[in-house]
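In the form predicted on its own, a lone chain appears below as structure tokens.
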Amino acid sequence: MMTASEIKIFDDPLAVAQGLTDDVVAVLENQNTIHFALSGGSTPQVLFKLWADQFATKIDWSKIHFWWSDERCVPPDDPESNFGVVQQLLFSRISIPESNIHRMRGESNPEAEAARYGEQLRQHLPIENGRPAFDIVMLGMGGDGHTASIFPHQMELLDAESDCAVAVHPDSGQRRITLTGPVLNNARLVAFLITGEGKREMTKTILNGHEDSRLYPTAWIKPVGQLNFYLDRAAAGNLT
């Protein structure tokens, strides 16, 4: 059901991070400003460390506006905050204008923040096909097939009228703020970073278009632009 524009397989998570970095640098060479939605998870942490260690002065960070695909409803200094992780691993170690960092306010009322963030998207991003258009959306995939904070029990968020919505984690009940399917699918590039043997079976199900894949939000991310999967060998298994 999903046809990937490109599947890129690397030896390990660090090589995955480098592969995405190469593509980001290529985009930056052709644009003065890009709008980039970040995601949480362990693989992006490898990416943020790479950027801070090796690209702090090689990338013109003033050209990138950072947003988030989702955020947990916790304060920014909470260890679970997606923003907090990026702040610690990357922003605190590079020179970037504060105005280029557009965080979801996890400490605010979730419904009010979802509405505010949606308004911010429409104020700052170009509008294409009636929706805000990101240059790059980085996503991960959970073992249950969720992406951003769109979980299998809330598939309606894939077709939501709003650009941003409130989601609920199926196990913990934790509330989260997430971009909705129509915004994710309006991106010029969606980059899935998937690593680890624990993701292998779900990756196979999604990329092989197995009948059950329709049950998982990741399978419904089919952007108007490019769709790339950046996998390490552990997650890719016998994919070629």
The other form holds:
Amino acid sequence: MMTASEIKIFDDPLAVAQGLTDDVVAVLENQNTIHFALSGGSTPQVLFKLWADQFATKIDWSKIHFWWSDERCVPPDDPESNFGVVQQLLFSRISIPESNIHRMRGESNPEAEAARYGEQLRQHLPIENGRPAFDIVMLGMGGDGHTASIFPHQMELLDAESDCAVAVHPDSGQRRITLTGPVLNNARLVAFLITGEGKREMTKTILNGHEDSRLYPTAWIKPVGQLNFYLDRAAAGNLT
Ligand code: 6PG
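Cool, the form predicted on its own is there; where's the form predicted together with 6-phosphogluconic acid?
Let us now look at the entire complex, which starts with that chain.
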């Protein structure tokens, strides 16, 4: 059974984004610097827009070092680039030191970039339990139960020796750079943002601890710190 620390259900994606932002602001009140890994895909775009629209001057962005939980192996100006989306929606509209932005270089050789990124993590983040320790790791969940770029056909990435690895999308074959399970699970706070009716069944399977949930990477994210789910009503269904 997945033991979430908190399951927070909101009316709509914007309210989900606001709910996570409230918790991020609370973390920032107690720390001068936080290391924050962003997820990709479409779900977090409402969050990046909210931050640019309403928090550009309300958050001291110099306190946040942004990393990524995963990246597609494409150039940063490719529409598929997770970094490119944040650059367009957020970084281009706020004041944040370039040195606070630690993108995965999707344009590089994947194996070399996974190694480089892992070294960067160990240079910049505190090491706890033998692994880099993020303050916040934001994650999404695919309809197939994947998270970051750990897909059901590559469950071994959940206990990889490396901190960062090369993954392959099962349908497109697209190569990805991803944080591995031990790093994700070493976070002080893991925040899943899951919205939309298309995620309802998988969300129910995982949060209800259905027998099949062991087949899905999301079910194996059990951080040493807090595990929070931020859901909209469409994804939560009849979960309470
Ligand atoms: C990515 C993500 C991935 C994403 C899920 C959900 O690079 O695509 O990191 O893990 O969070 O696939 O994606 P959506 O938010 O687009 O449904």
